[in-house]
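This document starts with one chain, in the form predicted on its own, laid out as structure tokens.
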Amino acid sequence: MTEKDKIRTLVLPGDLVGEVGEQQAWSPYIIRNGNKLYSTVIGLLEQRDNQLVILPLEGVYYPRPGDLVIGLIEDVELYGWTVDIVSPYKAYLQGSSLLGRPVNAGEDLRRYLNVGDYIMAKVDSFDRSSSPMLSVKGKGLGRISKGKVVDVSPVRTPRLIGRNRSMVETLSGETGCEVLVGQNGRVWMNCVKKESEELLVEMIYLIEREPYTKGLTEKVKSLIRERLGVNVASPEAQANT
């Protein structure tokens, strides 16, 4: 089935979506209730050959364990650091996390990070009982020191990737900008240029306005080239220009 042939039904929290053994699988916004699969928000129902997916229209960021976030310090603490990851739980990362060693008595952890900080990290463990707790223990974590952070809504984080990251490879490899989306909503990105930059964050905008329109990812790969006259494919080619 293309993308053109799919139908996409208006569903609201609570509405019957199908039942089990009628899919093999059904996403995060569906919930079980003996043999019956509900809705559990306002979205687009869809059929993706096996499985029942949700679009959702509406909604906010539950971390998941193995999450991919961009955190903001909010608050810095003796043995660690409050961080915003746009949820309605704020998330807490230990400072032997980021230092590999425990915090000494007394230490000044604002010295490693400070309140406006961004940091890049994963979602170690959650169950709602107790704060999200992060770890920057990994290639590419720990503090954003270059590009930009823009906030985008969380349930526009899959269209913003795309399907086998198809969204995303375009949004980098049209604009020749590194480009990293979170789970969480929020997008980093670094560009050679402030042209590119200032497009690429009109094109993230735009994926966001209009997330389900049909063809999506080609309008805005046509109206990158069209603005910037030319098919750029990394920063190094942006340098050169």
Contents of the next structure:
Amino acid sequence: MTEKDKIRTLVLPGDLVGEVGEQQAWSPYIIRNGNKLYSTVIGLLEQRDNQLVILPLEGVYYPRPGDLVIGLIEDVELYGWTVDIVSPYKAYLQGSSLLGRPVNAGEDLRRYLNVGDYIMAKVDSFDRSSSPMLSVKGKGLGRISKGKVVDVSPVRTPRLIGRNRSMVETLSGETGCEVLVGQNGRVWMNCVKKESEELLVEMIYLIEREPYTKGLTEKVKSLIRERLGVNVASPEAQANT
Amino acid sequence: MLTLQVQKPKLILEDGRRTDGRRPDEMRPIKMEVGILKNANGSAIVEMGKTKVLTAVYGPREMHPRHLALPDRTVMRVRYHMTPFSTDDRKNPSLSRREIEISKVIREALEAAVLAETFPRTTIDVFSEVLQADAGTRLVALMSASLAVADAGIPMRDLIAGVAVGKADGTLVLDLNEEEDMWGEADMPIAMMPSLSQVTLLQLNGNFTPEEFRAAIQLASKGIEELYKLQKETLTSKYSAYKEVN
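Shown: the form predicted on its own; wanted: the form predicted together with its partner chain:
Following is the full complex, with the preceding chain placed first.
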């Protein structure tokens, strides 16, 4: 990555961001007027291999096929479940996707997933005319049976993951917890110790509050070390006395 | 009330200034702020002189009742409402004929800016509450609504800025005050998307000659340019920390 690629600028709706290039990918955040391109949201403009990309700073989750999401079962139906994925659209999970076989008529799907359960899922398909379909086929997908889920704003997921997953790795590496960030702004974590879980939640909210401050990854790292240093030492100190 | 003024006051004083001391092409002092409500997806408050409007935007979200949703675009629902304490005498809190009409006018102006096709089968709810009314509430409501929509992260072509021009004692005046609104010869609110130079709202109460109309548009665009700059500054200031990214 060259130095130029890293430059990001704040853009507002109606701001001129550039001229029509050869292969500008379609994005809801950029519109064309004549041969000029304008931003449509408050976001950060980035140049990524001849492409203009806008990372929105506000907004809701817009499902994209292939996204990893954490859903909350909202309703049990005859052949599947409706799932809340904190998006304007309700998602649907087919029973056969979870069971690996067709659902028998009259089978009670509550036995497998009930209202209030969290699931890790992939968005299988979504277009503007139909609701997003989820799939739980794949490693690590399915019902979440342990750990904790917290909600953050969906537009913060790029920061929570970080460049080349740097932030996620810092979070999980430093606290010793398993961390998975769903694209829809839900974060799943599984910790051994209660203290590290509390600290992790605190750090996630810190990242949500001040997402684009300078050297945030380093700040998070040192904060965790400082706090865990105290917390880890104290039980041992008590055991020794 | 015995002190009710029934006589038309002098709107342009001897020194060419207006009743509130402004020059004819001068606007009232303006204040704007975004992101002030936690529960709403987007919110903004805009003050123009004594006029003060708070707007909250919810959505895009699933539409209820379901059958009113449109298959190809989002449905905008706008409510312009004056609080009972916004006027001198208590205003009946139920929506009046005038408020329903202004809601429609604001909705149509906003629909021109919002990229409604991005979120089909959903709804965007816009609630504008007039906290204090002193002429020009529809435009202040529209400006705060456009800021709130931007704050909610809803894709839009441009921000909307608007100001009224009018005629008082034969002089073109920018950003009418209560007296000029009541006693002036013309009142014309205009709202535009400045970077696209498109008009999204234009109404006219009273009469203008064609020359006056052209001059009025000129005067309004000058004011709109100023308001637009202020809107952008307001949004930028919320994210000032982001300017020095990584």
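Positions refer to the first chain, counted from 1. In this text, all values refer to a predicted model and were calculated from it rather than measured experimentally. Between two forms, the rigid core is the largest collection of C-alphas that superpose within 1.5 Å.
> N190: CA shift of at least 2 Å between these two forms after core fit?
No, shifts by less than 2 Å.
> Look at V53 and decide if its Cα position differs by 2 Å or more between these two forms after superposing on the rigid core.
Shift at V53: 2 Å or more after core fit.
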